[in-house]
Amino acid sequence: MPTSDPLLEVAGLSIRIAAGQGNLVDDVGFAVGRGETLCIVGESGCGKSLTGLSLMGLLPTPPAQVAGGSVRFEGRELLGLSQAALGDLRGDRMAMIFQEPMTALNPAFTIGDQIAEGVERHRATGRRAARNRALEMLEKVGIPAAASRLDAYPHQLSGGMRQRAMIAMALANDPQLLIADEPTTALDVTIQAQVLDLIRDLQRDTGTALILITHDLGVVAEVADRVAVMYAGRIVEEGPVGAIFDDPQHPYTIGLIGSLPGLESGRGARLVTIPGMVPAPEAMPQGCRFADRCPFAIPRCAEAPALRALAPGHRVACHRAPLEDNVAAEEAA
């Protein structure tokens, strides 16, 4: 855990779509400190969407609910809060990044518009002040010719500078926490470092402390403090980002890091695939949800795993961990 008085505490966060099926995210815990950034990485369809989602109070309910779990803000907790207590901390206290700006922001109002509505909203301002907050905002995120975008609309914007217009309000009121939700998937490769140099650049000015949801791990090697890795709605490994890069311990984190091409691959060379497929929802197994696609099962990943901790701040839910100490053992014997 990163610090003794953390700015987000979420524990045994459960949720589930409809009755009858397993939780999509299931029992899922873990702490954000003042400043640091966590990234919570996964396929897609593990819940890191929800998760996220989930944390700002916007889950679409129904169908999903929250079916257990806790979740503390600045010590608050946040779960059970009405939609207006929630509303009084979203683009305030907290603030969300959504992955496809598009159907983020809305096609009837100007980019400036939506900027000082938030600004309104959570600072006892004029439509002035809100105005000039806004049109600051854009260019600080680095918006060409900001004064003349104030007034244009979202079709009216490339991709690149409605993500940064979306950066931008959820900026406005210098939040304590973002979630940045896949934040580059629909950009091409130059944008999304210039949109990823751009939120450590604003969160190194503000303080802001960072949750990126995202599958890439090359983003996530290039921006973390410390990752989480998810798989069929669970936490399956959490560390510092040097440690889950250097040495994984769980064996899907091993197949996430073993999938990506090498500087030593020849060409031709064949990536590492992870056999099998994610459990459907309505068939998690009651053990470990990876068995089935896991080269180092055991009987006893029949039995759901705990996530417990190898070193300080290094947890694994896995039976055999440390792998390489255990998988040692085995063959020697």
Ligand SMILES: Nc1ncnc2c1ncn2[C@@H]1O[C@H](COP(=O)(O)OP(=O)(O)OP(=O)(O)O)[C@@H](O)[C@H]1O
Given for the second form:
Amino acid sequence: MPTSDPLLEVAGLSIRIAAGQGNLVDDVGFAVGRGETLCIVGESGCGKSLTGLSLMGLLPTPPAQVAGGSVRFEGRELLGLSQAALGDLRGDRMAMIFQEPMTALNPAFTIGDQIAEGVERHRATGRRAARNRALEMLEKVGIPAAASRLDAYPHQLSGGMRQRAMIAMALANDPQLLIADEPTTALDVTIQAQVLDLIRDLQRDTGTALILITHDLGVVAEVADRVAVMYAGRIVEEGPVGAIFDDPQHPYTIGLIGSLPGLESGRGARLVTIPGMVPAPEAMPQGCRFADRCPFAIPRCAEAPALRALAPGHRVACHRAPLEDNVAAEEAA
Ligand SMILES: Nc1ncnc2c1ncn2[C@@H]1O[C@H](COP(=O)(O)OP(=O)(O)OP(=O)(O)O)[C@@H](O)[C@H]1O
Ligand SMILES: [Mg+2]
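Could I have the structure of this protein in the form predicted together with this ligand, to go alongside the form predicted alone above?
Next comes the full complex, this chain leading.
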């Protein structure tokens, strides 16, 4: 469970798009400590991006709508804050990077102006100091000939360089929390590794906490302190990275980890589809949302299982966990 003084504490977070449909994010809760890395994994459409966006007040509303819950950051409730108050936090105490850098970069302004503007806005500095900070950040993220790139427009940079520029902008004010949603998926494999190493190096230097949303289990194994596994809008398992990989307890997690080809080969390993389909939003079951794909389902799975601790810090939402013990006992009976 949460560290004694978590940086971020999310509880009961629910998000819906349309009335009459099941919540697309349902009763999600987790905590992130200072400097910690939490990876959120799960199949496409399970609600990872909606969760990430909602933490920063960036949900597209409408159509999305927070239906309940709490997001406490540095002890302060963020749900219900005005966009002006959230705007003061974003790019300052917390920042987000995306798969597609043009989500964050404005094509009409130079890289240097965009980074400097964020610095000027959040820090009481003048134009010159802000521009110096922009240069320092471009150097930090490994953009060659940084001084001349200050005056480049986003389209004049390669995809990998644009990604670095977005990271420079996100980290320019030393955020306490960085949310990275598939930050390397659109890049080719060598550049992916470089950008990921860059994020980790900067994180180590600055003590920034990281929420990394990714499909790449190899990356998770390498960078996560803790892992939250989502399925159809819910967290089905959450725990220290070692427990998730070595002792997964939810049948869905077991499927994911079991389907992981050559973890040793590290990056690039991806989630492999488990037979069956994720329930549609208009047909979300009342009970366990994984039950109709689950080889271990029992009648009781018609009731939604609560997330409960199996070991300190390791929580599972499955009636049959611990799975091996229970399956063996039931077979013996
Ligand atoms: N603006 C929107 N309008 C309608 N439905 C949406 C919208 N945004 C997300 N959804 C739906 O909400 C669900 C969760 O979407 P989300 O983008 O959070 O998934 P994800 O886990 O990030 O998936 P991926 O791995 O593909 O990025 C999906 O079923 C998606 O179709
Ligand atoms: Mg997404």
